[in-house]
Each structure stands twice: as structure tokens, then as C-alpha cells.
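Take a look at this single chain, the form predicted alone, given in C-alpha cells.
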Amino acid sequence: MAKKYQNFINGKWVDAKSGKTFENRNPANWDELIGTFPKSGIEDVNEAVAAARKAFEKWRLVPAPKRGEIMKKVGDILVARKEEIATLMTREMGKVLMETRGDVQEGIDTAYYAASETRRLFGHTVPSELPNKFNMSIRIPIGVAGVITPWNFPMAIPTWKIFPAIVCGNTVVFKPASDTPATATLLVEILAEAGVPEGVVNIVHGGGGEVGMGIVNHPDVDLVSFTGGTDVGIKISEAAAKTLKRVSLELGGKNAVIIMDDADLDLALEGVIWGAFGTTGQRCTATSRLLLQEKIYDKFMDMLVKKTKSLKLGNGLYPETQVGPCVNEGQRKSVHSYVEIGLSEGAKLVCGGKFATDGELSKGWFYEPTIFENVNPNMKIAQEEIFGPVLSVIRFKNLEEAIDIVNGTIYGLSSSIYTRNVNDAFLAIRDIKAGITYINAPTIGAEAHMPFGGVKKTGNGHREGGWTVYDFYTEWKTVYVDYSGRLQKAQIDT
């Protein structure tokens, strides 16, 4: 019998007020029911926000290093339960076990980094322009953080948001993606086990319309962190503006790899395959455009197509599997619709382009890794985020042209260049409009202690990861201490 899951509000596991539920199934085998989850509404959101608001008044006063000790325990528990978490994640999300282990490891790295940052929430002291006066700035927690996360990294991305939020002294209302609620629930269980007090972290399951926007619109939610599609991000930004909430948006990408004719082609091939078809292309940083210089175009295409056709699709729990399913039927249909668009635009389909339904694959939402060539940079398949295993290949003459092509979309998340020429590498670093640039590596592979995010319509300027995310979750407070014993009128007295 499938497990019945609940919301976690004010330290207690509870059903949705409505009593309604929804199912969570394995995308590699749709007959397998992972569990049932509460289909929550605004009443559940209100209760969770009230709990978080009340808990904030005590949690903000806990010394940051003490919060760090709890976060260290979270990391230790994640280490001990890594295989259990990875297996559950593969069952509910589909990506191969090697990748879900990496997803958990990202959470572990983020936990230990967050624990250490609690002793580095630095302020600044600066000289005053007046005598006998001391100036400093400090960082203080903000309040209740609404955290809304996607399904493709159901452990890593929530940890990127929740861990910095709580170690800075904020409390959290967490709405995970409805496709991966079990991994999210397990994360909250671990936080509670590690000693996070009642009300500091609350999870409310349900749809984006009611629960997600309920959090965004709530007057007692002070800041919102969202990862997902650009269209939804714009709606969140518009709604949050009505109450002047601080908002961090991590949105779409249309990431490109440039391969110069002097590149190590074997290395580049490994990177392109991993970047394009890892996580079945369901990453905001996935390689969805490949730019090949003319001299090596034909040779690399032969290598690429041969390697792509050899990829093994299947259940992510099987050790031989290299590519798992799309997360659900709707996502697979969306991927196929872009393949049809590519064909209608005149691109040449060189492999893939159809549902994978042989044998056990018929039980899930599998799609063949797909490559288009003769792609014009202005085609929809080269402009819009597909979020699936579809790669568009574009020919170019020189680096200047390649960089223009890379920059020619509304997105600017990740980018990559393969070259042995250090000058070309630094030109790419300087001129590509993206938040991330890799040299001789694929467009995926973020590290927990580095800033993560993009430019243009990939986000609104904030960053996940690294030291920069701690600025998002804290307010700066300026403090002046005048020990002169008389009224000093600042600039008037200067």
C-alpha cells in the first residue's frame, strides 16, 4: 500500500484542511504509486505562515553559530541517508541513480557550507567623518521566507534556498513541486530530526495556483525565492510587488556550447552528451544549443550522432541506464511538440524525435535523445527552452559569430567553450552574456560554494549558492555610535 504523506506545520504532520489528496507516481513506471499527498489550499498556507511568523520571534534571537550547529547535524544525517534519499528521488523524478546521488551530495555540500557561513555573516566597520563617532553595519534576518521549488533537483534546489534562509535567522514556508513531493518531505523530516524548532520550517503541498501564489500574495511573507519557468516568475514578481516583497527568481535558460576547431573533440563529445542528455535534458543549465566551427563540423557530428544513438534508456534504478524518462506525460508531449516545430521550421532531424516505447519503456514517459542540424539561430528550437533531450546544432565561422549566436536569446544562464586557445577562452568569458561560463567543460556542474544564476530573462539579478545568497536572506542595518557627548550634525558640521 502506498504511503500517505502530510503537510508539516508548526512541528506537526497534518492533512490538508480540505481532506483532498493527489497522487505521486514513478515516471519510469506509471503503474507504481509512490504515495498520496495533501492537496492544500489557502487555509493551509495561512496556518503555515502564522506558525512561521510566530517562530521567527524566537529563532531570530538564536545565535547564528548555534543555528550552524543544527545545520551541521542536517549534513550528517544527509550523509547517513544518502542512498535512501537518492533511491526515492529516482523513483519519483526518474533521473538515474548516479545523478540523484549527486543531487543529495549537493545538499550535503550546501549544509556544511551553510553551517560554516554562520560564523562569517560579516558586517563592515568604517571610519566616521566626525570625531568621536563609530560607524558599522550589521546583517539581520528579514522574517518569513516563501520557498517555491521545481521538480528537476528536488533535494539540491530546496537546500540552496532553505539552508541559507534559516541559518540567517529567517523562518520558511516551503512549497515543493507536485511531481517530487516525497523527496521534499524527507528533507523536512531531516531538518526536524536535526533539531530545527517548531514552526521554523513548514511544508505545504499542493498546486502552484493555490499554494504557490497563496504564499506569494500573503502579507506576512516577507521574501520569496522561486525557481521555475520565466512566465511564472514574471507573475510572481508582479504579485509580490504589491506588498513590496523581496523576490529571488531563478528562471529559464537556452544554454550553448561552442566548440572551436582546435578543441579536444573527445573531451568535448563527453561534455556535450552529458550536458544535453543528463537529467534527460531537464535542467535549466542543460546544453540545448551546440555551436560547431566549420572545420570540425562534419567530424564532430559523426561522433555525436554515433554516441547519442548508443545511449541506454531505462529505469534510473538500473545500473546500465544512462537516460531516464521525462518527469510526466505532459512534459514528454511538450518535448515532442518542439520536435514537430523544428521539423516544420526546416531543421534536419538526425536522430531521435519520437517516444521510446520498446519493452519496459512503454510503462513510462521516455523520449529518445534527439539532435537537429541545419538549425538557424532564430528558429524556435534555438530560441525557446525545451527542457528535454533535444539538441540544436548550429554551424559558425569564427568566434565573434559564435558569441553573437550564443547571446542571441532572451536567456543568459550558462555557457561553455571548448578550445586550446587561451585568448579565445578569455574573449568568451568577457563577451558571452551569461551568469556562468565554463571553459573545456559542459554547461552543467555548479558547485555549492559558488554563485549560481543568470542575466536577462534568466532571473532578476539575485544569485543562489555561495556567499552571495546570504545577502538575499538578510537586511543590512547601519549603526552609528556617537560618543562625543555633544550634538554633531554630520555634513552640516563638516
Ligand code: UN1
Second form
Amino acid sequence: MAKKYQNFINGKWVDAKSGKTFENRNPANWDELIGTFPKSGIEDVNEAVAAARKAFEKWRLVPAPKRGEIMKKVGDILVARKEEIATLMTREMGKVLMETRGDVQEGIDTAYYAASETRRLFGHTVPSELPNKFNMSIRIPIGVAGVITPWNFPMAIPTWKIFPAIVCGNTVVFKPASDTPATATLLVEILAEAGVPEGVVNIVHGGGGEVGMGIVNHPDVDLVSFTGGTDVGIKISEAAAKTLKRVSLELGGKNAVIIMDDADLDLALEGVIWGAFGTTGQRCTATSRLLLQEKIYDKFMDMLVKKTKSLKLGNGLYPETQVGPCVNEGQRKSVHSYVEIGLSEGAKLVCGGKFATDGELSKGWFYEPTIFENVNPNMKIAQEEIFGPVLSVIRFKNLEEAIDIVNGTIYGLSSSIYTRNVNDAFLAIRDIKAGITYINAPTIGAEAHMPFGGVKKTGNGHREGGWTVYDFYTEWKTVYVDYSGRLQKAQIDT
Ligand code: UN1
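Target state, the form predicted in complex with the ligand; input state, the form predicted alone:
To see the whole picture, the full complex is given below, headed by that same chain.
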């Protein structure tokens, strides 16, 4: 019997008020049911927000280092249960075990960073312009945070949002993607086990329309953090404007790797394969465009196609598997529709381009790793986020032209250049319009203690990760202490 999962509201596991449920199946094998989950509605959201609001009044008064002690425990439990979580995650969304272990590790790193940050959370003290007066600015918690997360990093991304939110003294209503509700539930169980008090973190399962937008529209939710598609991000931003919520958006990408003639091609090959086909291309940081300089074009294409054809698809639990399935039927269809668009635009398909259905693969959403060449930078396959194992290859003459191509999309998340020329590396750092630039490394591989996010339509200016995310989850209070014993008038008593 598959497990029956529940919402967690005010410290209690409960069904959706409507009693409705939805199923979650293994994308590598549809016959395997992971569990059933509550299909919640606005009444469940309301209850979770009320619980979070009530819990906030106590939680905000707990000294930050005490909140940090709980966070340290969360990290320790994640370490102890890493293998169990990674296995469940692979069954639930398909990426290979090595990667799901990495996903949990990102959560562990985020936990320990958050724990240590509770002994900093620095403010500023600055001199006053008046005598016997003291000026400082301090960070204060904001209130109830709505956290809406995608399925491609079912542990890492929720931890990037929930951990800084709660160590700053906020409380959380968490809506995970409906493709990865089991991993999300484990995370909430672990938070409770580590001693996070009731109501501080609540999870409400269900669809984006009802639960997600229910959170965004709720007048008692003060801030929303969302990772997902750009279209949805814009809708969230518009809706949240009505209640003047603070919103952090991590949206699409169309990340490119530039390979210069002088690059170490073996190193670049490994990076491109990992960036384009790791997580089956389902990362917002995935390598989706490959720019090859003229002289190495043919040689690198040969190496790339050979390697790509050798990739082993399969169930991510098997040690020999290198590429797992797409997460669900809709995603695989969408990937295939982009392949059809590429063909109709006149790009040349050099490998892949179809469902992978041999043997055991016939029961999962597998898609062959796909490469297009002769891609014009303006084609749809070179402009739109595909979120699957499809790589578009573009030829260029010089660095200036390459950087123009890289910058020629609406997105600006990750980017990379392979070169041995330090001058070219620094020109790329200066001129590529992206939140992240890698030198001699692929477009994926962000570390938890560094700012993460993008420019242009990849986001709205906030950063996750590192020290920067703490600006999102706190409000500044400015404090003046006048110890002169008389009325001092700023700007007037000069
Ligand atoms: C994402 O793709 O949504 O850098 C996040 C990386 C990961 C995080 C990716 N550490 O690819």
C-alpha cells in the first residue's frame, strides 16, 4: 500500500478539508505509486496562514542563536538521513542518486550556514550628526512567508527559502510542487523533529492555482518566495502587488557555454555534458546553448556527439544510470514540441530527438539526449527555456560576437566560458549579462553560501543563498537614542 501523506498545520498532520487527494508516481516507472497527497483548497491555506500568524508572535521573540541551535539539529538530522531522502527523491522525480545526494547536501550546507548566521545577522551602528545621540539600524523579522517551490531541486530549493526565513524569526506556509510532495514532507517532518515549534512551518499540498495563488493573495501573508517559470512569476508579482507583499522570484534561464579555440576541450566536454544533460536538463541553470568558436567547431562536435550517444538512460536508482527521465508526461511532451519547432525552424538534429522507450524505459518519461546544430541565435530553440535534455549549438567567430549572442535572450541566470586566456575570461565576467558566470566550469554547480539568482527576466532583483538572502527575510528598523536630555532638532540645530 502506498503511503497516505497529509498536510502539516499548527503542528498536526491533517487531511485536506475537502477530503480530496492526488497521486504521485515514479517518473521512471509509472507502476510505482509513491503516495497519495491532500488536494488542498483555500480553506486549508487559511488555516495554515492563521497558524503561522499566531506562531509568529512567539517565534519572533526567541533569540536568534536559539533558533540557530534548532537549525543546527536540522542539519544533523539531514546528514543522518541523507541516503534515505536521496532515494525517495530519485523515486519521486527521477534524477540519478548521485544528484539527489547532492541536492540533500545543498540542504545540509544551507542549514549549517543558516545556523551560523544567527550569531551574525549584522546591523549597522553609525555616528549621529548630533551630540549625545546614538544611531543604529537593526534587522527585524517580517511575519508570515509563503514559500512556493519547484520539483527539480525538491530539497535544496525549499531549504534555501525556509531556513533563512525561520532563523530570521518569520513563520512559513510552504507549498511544494505537486511532483515532489514526498521529499517536501520529509523536510517538514525533520524540522518538527529538530524542535521547530508548532505553527512555525506549515505545509499545504495541492495545485498552484488554488494553494499557490491562495497564499499569494492572502492578506495575512507578508512575503512570498517563488522559484519556477517566468510566466507564473509575473502572475505572482501582479497578484502580490495588491497587498504590497515583498516578493522574491527565481525564474527561467537560457544559459550558454562559450568554448574558445584555446580551451581545454576535454575539460569543456565534461562540463557541457554535465551542464546540458545532468538532471535531464531540468535545471534553471542547465546548459541550453553551446557556442563554439570556428577553429574547434568540428573537432568538439565530434567529441560531443560521441559522448552524448553513449549516455546511459534509466532508473536513477541504478548505479550505471547517467540520465533519468523527464519529471512527467507534460514535461516530456513539451520537450518534444521544442524538438519539432527546431526542425521546422531549419536547425539540424544531430542526435536524440525522440522518446526513449527500449525495455524498461517504456514505463517512464524518458527522452533521448538531443543536440541541434546550425542553430541561429534567434530561433525559438535558442531563445526559450526548454527545461529538458536539448542542447542548441551555435558557431561564432570572436568573443565579442559570442557575448552578444549570450546576451541576446530575455534571461540572465547562469553563463560559462572555457578559455586559457585570462583577458578573455575577464571580458566575459564584465560583459555577460547574467547573475552567475563560471570560468572553466559548467553553468551548474552553485554553492549554498554564495548569492544565487539572475538578471533581466530571470528574476526581480533578489538573491537566494549566502548572506544576500537575509536581506529578503528581514526588515530594517532604524533606531535613534538621544541621551542628551534635551530636544535636539536634526537638520535644524546645526
Ligand atoms: C535550479 O536549477 O533551480 O547550480 C537550481 C546548480 C544547483 C542549483 C540549481 N546547485 O545547478
